[in-house]
Every structure is written in C-alpha cells, then in structure tokens.
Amino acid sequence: MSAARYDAIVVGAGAGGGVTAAILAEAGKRVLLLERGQDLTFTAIGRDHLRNQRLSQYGNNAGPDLDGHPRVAVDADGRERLVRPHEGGYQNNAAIVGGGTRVYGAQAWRFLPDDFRMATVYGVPTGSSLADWPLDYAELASHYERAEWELGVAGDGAASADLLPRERDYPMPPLPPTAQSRVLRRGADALGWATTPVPLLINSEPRDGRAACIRCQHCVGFACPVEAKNGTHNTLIPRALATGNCDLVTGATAARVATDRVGRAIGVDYFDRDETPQEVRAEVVILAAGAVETARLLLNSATTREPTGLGNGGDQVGRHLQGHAYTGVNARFAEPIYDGLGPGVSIATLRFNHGNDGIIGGGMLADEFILLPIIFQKRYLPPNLPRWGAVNKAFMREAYRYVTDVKGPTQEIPHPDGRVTLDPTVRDRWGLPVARFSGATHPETVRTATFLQDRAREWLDAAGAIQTWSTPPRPRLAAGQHQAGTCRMGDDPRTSVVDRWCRVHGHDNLFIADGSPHVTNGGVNPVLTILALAYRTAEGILRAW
C-alpha cells in the first residue's frame, strides 16, 4: 500500500507523465505515479498480428481491457453507439506503463514555427476555433533538444535545418534507408522536392546500455524485443524509480481530482487493482492521462464551486478535440519495393506543411511502416479487387512486395464542437460516467487532406508507380494515439483551460502534461511536442515550488 501523502501525484505513466515524474523525483520531490494499465512484459504484449495497437479490430495488446471501459460515439446524424477499446471510433491510446511510447512507431518530429501561430498566418476560418499558441517555437526549442537527447532520437538535423532551426543535431544518425525509400527518393529528386530521413525515437546504434534496432517486422503496434525503441518506460520512468522518491502504482484508475473547500486541488481519489477506493493527497497534481481521459477526469471532478468540471468555467474542457486526419495513396510498382526491413518508414518531405497556395496549413508525407500481411489485406487492396477467393490470393502473393504508399498526418483545423463530454447514462466498471464523442473536424481539414493526397499521388507517379489508388478524405472526428486539444493552452480562461505553463486556470497547483494543451496539433506526429512541453511544465513547477 502506497503512502497517503506526497509532494506530487502524476496521473498517467505515458509520455508526459513519465517525464514529469522523473524531473520532479530527481529534484527530490516525493512523487506518486498512477497508471491504470499494467507494466507488461514483452511476452505479455506479444506479436499477435490480429490483436495489436496497429490493428485492433479483433482485440488489442496494450490495453485497456475490452470489457468495463466503454465509450459512446455520436455520428453527424446524432446516432449514438457504444464502442469498446478495440472498435473504430473509440480513439484508443495504449493503457500501459509507457503509454503509447511502448508500442508507437516513434516518429520524433518537432512542430514547425508556423504551427504555433496558425491563426496569425492563415486567419480564422468561419466556424473553426483556430488560434495561436501563447508560446512560440523558440520557447520550446531547448526542451525539444532535451527530449531528443535524453530519450534518444536518430535522425539528420541538417536535412530539415531550413525549416526547423536547431542548436544541436540528433544524438544518433538515422536508421539505414529501405528499398522503398530509395525508389521514393528517385521520385522526389525528379520533382525537385527536398526530403529528410524520418527522425525516430529508436536506437540506430547501441545507447544507454540498450541495443540498436535489429530491423524486425514488428515495430509500430508492438513492443521492441531488444528495447531499442525509446519511450518513457525504458528511459524517464526508470530514472524516476531509481531516485527512491517515486512510487509507481499500476492498475490504478483515477476517479476524481480531490479539492478542498476553497477549490484547491489536494490529491486524487482512485480505484486500485482490486477495485478498492483509495485516497492520496499531495501539494501538486499533474494530469497526464491523454487528451480524452484527462478531459473526462476534470469533468468527473465537478464540485459545488465548479459544477461543470474543474477548469471548465469557460466551457472549454473537452472541446477542440484533434488527432490527425491521415491521407495518402497506395501504389504498385513494376519492381520489388518492399524489403521487409523495419521499422519501414524512412523518408519524408516537409515541403507541404505550410506555404500551399489557397490551403490552410498542410502536413508531412512519408513512406509507411512495415506492412504485416493482414494489414496489407485489409487496407491496401485496390478497390475493385475481390476481398476473398483465388483472385485475392493471387494478388496477395504476387503484389505484396511491389506495393507501398505515401501518407501523412494533416494539420487539423480545430472545431469547437469536436469534443469530449460525459455520457449521461453509460458508466464504466467503477460506475464513473464515460467519455462521449461528438462533432467532426472542420471542412478546411478535408480540403487540406485532399491537397496532400494529390501531392502523394504526384510523388508516387514520379517514382515510377504503374498503378495508384486511394480513398477520398471525408469529415470525421479523429483522435486516437495522436489525441490532443481538449484542454487547450491560452492566456484567457474564457477561451482556454490551462495557461502557458500548462497550469489549469483558477488552480495554482493543478497541471496537465499530455497532448490536451495543444492549441493545434501540427502537421507531424505530436509525441516530441508532448515530451518537450512536459519538460517545460515540470521545470516551471519546480521554479514555483
């Protein structure tokens, strides 16, 4: 049983929570790190091609459990449906020590300078909630660098230095190129497009006592067999525990942030792995449960002083939910293009993140991670091909090594009605109201995604594709493992939830350290920004202590 009193309680042992716990514990603070999932072994996570975080249609491998954790999704016509963690629309993020960093693809991009001032650059589209961040790239640059070096990123800083100013290169060189990246480079060169190796939180050489990547075929969606994939589970959280100042409690589901009579946060009430209610108290509380569960926790912590939820005086908690609208094109080549060497993703262009005539924002385009045969069969077949039978089998056998794609995340234009609320009737296994999703992304996001899809096809055609196919982008609510925006950062409590130091407005000792504060979510993967913001937040907490 853990002690009842701490200096700080951190809810969520993922990217931001792991960083925050380590920085505070190494500063001598007594920290409790609560994680609703388990600290699973590599064997327990497994390599089931049908049940994993990349393809969860038949189950997942990194939590949460399929039973007892429902959510409710509402479509554009107002139809409600109950969704379980392995079903589409759940917006699932791994529930495990390390969070998504245990099973992610580990793309380690910095947001671009213009990502922090989208409203200034483009104006505010009608019906959107597009806004500038209250801080800029320069304020976060040193924290990006710290994350790259303390966790370990492999990349080539010089290749993108004109877009991403940096003081120091990555600590490791990029992973070797794949066969598909060499073909795609040929196409980019023909078009005159600049490319860069994809920066990855993966060891390209032995580092910190852990091996280099062995280039297996089970990277994204699975745990690394040699711990070459760098997440908080094998970097920051072990550092926190090594201090003797941090207690990690798994199987702990936070029920509410406890407050005193004047509204100040005093701790967290949670259910332990035996479903027994527990109360712990602390001077500081940091929420790092992901943009969905952090918003839900604030809403579930309503009091008589704040009847709509903590920090929700401006009705902003849960709004502006973003993930990434992924768009891309599949292509078949006359030559073998797939060499089966992981992680797979290795070449990208940032050319279309900004500066596209008539387009708001943009995004990154890159090749894809390793394609397991079942994912190839479900997501990469031409639309006119039968989904079973002899013709299907022949295509799988003959085309598997000849097909690739180019895709990437589109910078979403936030919409105030894309949101997380509490469902009025559905409860989880502990009797707590569950997250309810409603709304969709803004129409400008669809337009930008369509533009990027056209550029992906242009790239593949220039590389020599003999056949291309795709699905047109459509409006939908997307969050998933890139979830962000539900507790946005800002100076005005009427339009934001946290201040520039990620402190909840009106609560001097309640902070958020995940993707929730992101005002916009960039046109690249957001994990490095979550890590960098967590470093900055933890340092700010210590200065104010």
Given for the second form:
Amino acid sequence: MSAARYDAIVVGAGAGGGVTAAILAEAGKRVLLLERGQDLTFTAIGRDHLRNQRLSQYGNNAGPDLDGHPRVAVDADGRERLVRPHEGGYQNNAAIVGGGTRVYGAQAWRFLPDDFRMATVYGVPTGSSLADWPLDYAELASHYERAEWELGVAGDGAASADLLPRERDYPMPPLPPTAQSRVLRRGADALGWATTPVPLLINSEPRDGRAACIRCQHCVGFACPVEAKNGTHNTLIPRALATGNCDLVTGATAARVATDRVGRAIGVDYFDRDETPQEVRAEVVILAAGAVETARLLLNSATTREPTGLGNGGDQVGRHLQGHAYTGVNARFAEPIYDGLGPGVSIATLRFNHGNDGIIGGGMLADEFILLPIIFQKRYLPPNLPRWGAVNKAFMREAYRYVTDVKGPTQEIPHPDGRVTLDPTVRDRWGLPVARFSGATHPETVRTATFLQDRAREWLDAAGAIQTWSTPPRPRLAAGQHQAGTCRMGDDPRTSVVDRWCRVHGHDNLFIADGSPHVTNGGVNPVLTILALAYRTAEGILRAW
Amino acid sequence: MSSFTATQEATLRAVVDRIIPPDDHPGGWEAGVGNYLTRQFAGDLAPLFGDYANFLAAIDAIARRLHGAPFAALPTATQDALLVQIESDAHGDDLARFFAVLVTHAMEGYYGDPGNGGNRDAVAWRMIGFEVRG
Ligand SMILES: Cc1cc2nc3c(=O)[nH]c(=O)nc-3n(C[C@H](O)[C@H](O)[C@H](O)COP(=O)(O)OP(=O)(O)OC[C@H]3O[C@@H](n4cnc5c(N)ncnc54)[C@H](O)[C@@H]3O)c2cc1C
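Having seen the form predicted alone, please provide the structure of the form predicted in complex with the partner chain.
Next comes the full complex, and the chain you just saw is listed first.
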C-alpha cells in the first residue's frame, strides 16, 4: 500500500498551524492538517469551573485527555514527578482544533522592538542564553498587521504608537472600558504613566459574519458563546478548509517525522483516532505542535544519521524553554470595581517593558480577567484571612466586587538548562517517550519580576487601593500556556535549531511554525507573535517552493 | 461507592457548616456541599473516600474524648475551637493536612458552578455578586 501524498503536512491545528495551513492551501497546495485533539463545540467545552483551561482542578475542557498523555517534571532538588495534563508542572496549553486560541484570553500584543535584540540591549547575564533574534520588529511588522486584520483585533493603535510603530490601526475599536479600568486609569494618570486599552482578538463589533462580544463572564479558559473571540478555529482553519485543498484530521497524533537516507523529511507517521498507525508523505513538513510537543517530536524522530534527534546536532532542541513569570499584586478597593463586563482585562501599561534602571527587560502590566468565584477563593485571599469559617465567608461577600489584581508577563531571561528532554522510561499511550522537564529560568527573571511587582503595587496604591498583597516571585520553569523557545531561531546551527525562515538547520523541507523558534518570549503574551511568525514562515515556504 | 455511617455523615455535615457557616446566606450543607461531595466520591475524589471516613471518625473521637459528646452535638463555638486546634496541628499532622483538603473541597462545592452539584441555585454567586450574563 502506498502512503497518502500531500504537498505539505502541518502537525498541530493551533495558532501557528492554523495560519500555515490556510496560507499554503490558499496558494493551491494540498495540505494535510493533523490535530491530536478534537473539534469541540461550545457546549462540549462547557462552563465547568473546576475543569477548564483556567482552573484545571480535576480536568480540563480543551485537552489533552487526562489518561495516556503523562509527562515528567523534575524539580530543583532532582525529584521526579509523573504528571497528568491537569496537574501542576505539566505545562499544558491545549489539545483541540484551534489549540490555545480556542479558549485563550485573546490578548493580542506585538513584541516591542527591543524584545528582538535583548542581548544587544542588555548584554548576556552569566549563565543565561539571552540572545538576539535574527530578525527585527520591522521585518515582522507587516505580518503582525496581517494577523491583526485577518483574525481580527480590537484595540487603539494610537495609544501605544510610540512604542509599537504601526502603519495601520487595528481593524476594530477597543471594547468600552470597565469600572476596574476606570479606577486604574485614575491611578496611572496620577503617576503620569501612559496606558493603553488591552488589544484583544475579540470582535468589538460584528465582523466576518460573526457577532460582537456580549461581555460574558467566561472568556479566558472557555469558548465564546457567540464566536466573537477570534482564534484559528473560526478564522484561518475554516479558510483553509474552504479552499478544498486542506484535509483536517482530528484525533491524529504525529509520532515522528519520517526522513529518507540523506535526512530529507518525507512525511509524518501518526496514529489515527482508532490508534492505527498511518504514514503520510509530502514535499514539506511543518511542525506546529507547540513548543513542548514540537521539541519532543524532533527528539522522537531520531535516526541513525541524527541519533539525538532531528536538527539537534548542536544539542539545542528542547533547551531555552520559557514562558512567562507571571507576577502581580492583589488589591482591595473601598469602592466596587467589578461591573461584570467581560472579558475583564482592559487596561495596560507598556511603560516598564524596557528602560528600567539596572533591570534586564521588564514586562507589561494589566488588570485582570473576570475571576471565577472559586478561583477567587483559591488564589485571591489576603494572607492573614482565615481559610474557613464566618470571617472567610464574610470576606467573599464583602470583597469579591472590590478586589482585583494588576499583573503581567515578565520577560524571562532564558537558561539553557530549562528544557524538554525525552524521559528515559515513561511512555505515552502509543509507547512513545514523553516530555520531561528540568531546570528553571535564570535568576535575573526573578529580579525583573520583583521589580514589576513593585510597579504593580505602586499603580494600585495610586489608584486608591486600601490593601494590597502578593507572593514574592520564585525561580521556576515557566512554560505552560506561553511555552516557547525550544527550537530557537538563529543563523548558527551550533546555537540554534531553525534558521531565520524557521527551517530546521540541515533539513531543506522541514519547518517549525509555533512558539518554539522564539529566541526570547517578550514581556507580553505571545500569541500574536506566533501568528505573525507563522505568516512569515508560510510566505517564505511558498516563495522558495 | 461505599457510604458514610450515620455518625460520619452527621459529623461531615457539621464540619461543612463550620467551614461555611449559615448566616443571612445559606451554609455549606444547605447550599449543596454534601451533594457536591457525593458526586465527587463517585469520580475524582473516589480515592479519598476512605480518608474522609477516617478523618470524620477521628475528629468525632476527639470530640467525645475532650467534650464527652459527638462532634455534631457540640455547640458551634466548641466545634470551631476544636477545628482551630486541628488546623493548628494540635492533634497531629495528618488531621491538620486532611482538614485543609476538606476545606478546599467544601469551597469547591460552595463557590463552584452549580453543574458540579453544589452551589444550589447559584446561592453563593448571588451572595458575592457574580452574575452570569450571556
Ligand atoms: C486559557 C488560555 C489563555 C491564554 N491567553 C492568552 C492571551 O490572552 N494572549 C496570548 O498571547 N496567549 C494566550 N494564551 C496562549 C496561546 O494560546 C498560545 O501562545 C498559542 O496557542 C500557542 O500557539 P502554538 O501554535 O505554539 O501552539 P498551540 O496553539 O498550542 O497549538 C498546538 C496544537 O498542536 C497539537 N499537537 C501537539 N502535539 C501534536 C501531535 N503530536 N500530533 C498532532 N497534533 C499535535 C495540539 O493539540 C495543539 O492543538 C492562552 C492560552 C490558554 C490555554
């Protein structure tokens, strides 16, 4: 039996994979889009407050299934833990058509120009693997714009134009401010800090045949009831399918990239939904399985020619794993600041992303999504509040509408030992070695995070907070929803995995189109950069075809 | 699923109502925390059922030893005092740790979504002002 043939196979129907599939299919290429998860409806994703992508207490709502997909987490003392997808340390994002974009919070940030040249701006801290990107903001700007317009972002470009130069404003105005953002605006004004509405991949007005946001309370971690939240599942993947050139196969888990004797990628071997092994062949293979699983795929695709994994000649695959240290401060106000208008996150400052005296990098600070009551109870209580009893109950009653937090993604200073490897013994349901996490971020990340925490407190105090509390940042391995960096981009195969076109070094026809190529991960949420880079990579693939 | 003895059940109910006491708004038990736990014992929390039974028996035994009455029959102030002792390790690590777990579960039942069996008619959400619109 001869294997099915396509022009291109894209592994992973998430952010980057969705873009890549659409651009190639629209150019007339026959594309196979493989996704290990399912295409779940709004109803199937549901609104279970204990099992979702925001609070995965007992499970999740966007995959992976709890059984059969273990990983191993190694802590600072070398202790190993077998972890399931809903457990701490798993570093989960999602496994579903749309990937993280199906249930994300939809913050749509561009990286700042200095985010692409961290080593040049700050030098390289001892022990870190801080480096410049091989491309700059200007090179990505038009792709950012394409992502903003084709998926649909609501925002106010003028509010950040000094830091993020742009040719064209966002396609939609921002959502109207919330009570919370008005209070924080007051604080920022008092401090003289510039703010911006948070750009969101959410329709603020009807667009593309889909409704405007109805300001519901279940945005981050859930699917949108009116499809006003723009992910690849309702934009680029439908576009890809509409061409008739793209087959989307769900429940299909890629096991390895198949290569020929000279190392050229010839296709992908995968397990279909009936767990039957399948082989498909194509001229080009694009991995977009997310930073953890893409690295794992390359490592699991070892051959006698490349015994440590494809593209891993420089021992770089899986290293520099980063996400974001998320630090912030909780605050209680004298006046109610909750008006129930979702998604909740609404105002931000980019003032501390760079230019902080004695600090490497920085990060954006923003207000909070609507907090589910159980999340509030689990994570937002002041330190001295009784954990149960009448006082606890009274606090819930009296404080829920008066508490918020300001927080943000601290730019991580990467460490080469923060990494994904293959676990030597643990296998998944198909018998493949699973991802094993070890190491942590560089200590400089903690210093930056501490600095940002102080700024968050300053902001909240100026806004009139009557009480603030927080926990100090600690050095950890942060990957999870913001995972990136495991197949870093660069010109030198000894220190990187892909070139500036996201082509795996030494493999003409093997590309990566997710967060893995990020050399550094910015001080903002990463998805718009993943989308923009995927546009650029797909266009590059077509140009070279 | 196995079930609690009548005494264990009464103890559980009393403990849940000290974790989330009734006031102008329903207490934990009235709001369905017991129902939440019953459902969870048939699923995610099945492995903990035995620990629950042991914990409930243990605190009841302590109540009888110190106060000469079952936990559920003690005045609420005495129940609170006993639970504070348990929380602060006065009766051993294991009980303290398990009490913290039970608190977590009770809160999930009370403040979680009604679909999980607790928070009957969204009473907890109405109490704090979380409204689901859309
Ligand atoms: C609750 C939540 C909130 C978030 N909020 C924001 C936000 O506000 N702003 C922001 O910028 N980012 C946010 N993110 C993160 C964002 O979703 C990710 O950055 C983004 O989805 C990553 O894109 P990706 O292409 O790298 O991978 P993904 O979108 O994760 O896609 C990878 C896909 O590959 C599939 N896959 C993996 N392995 C295989 C395999 N072997 N075979 C077949 N398929 C495979 C996965 O199932 C997945 O669907 C959020 C994420 C979550 C979960």
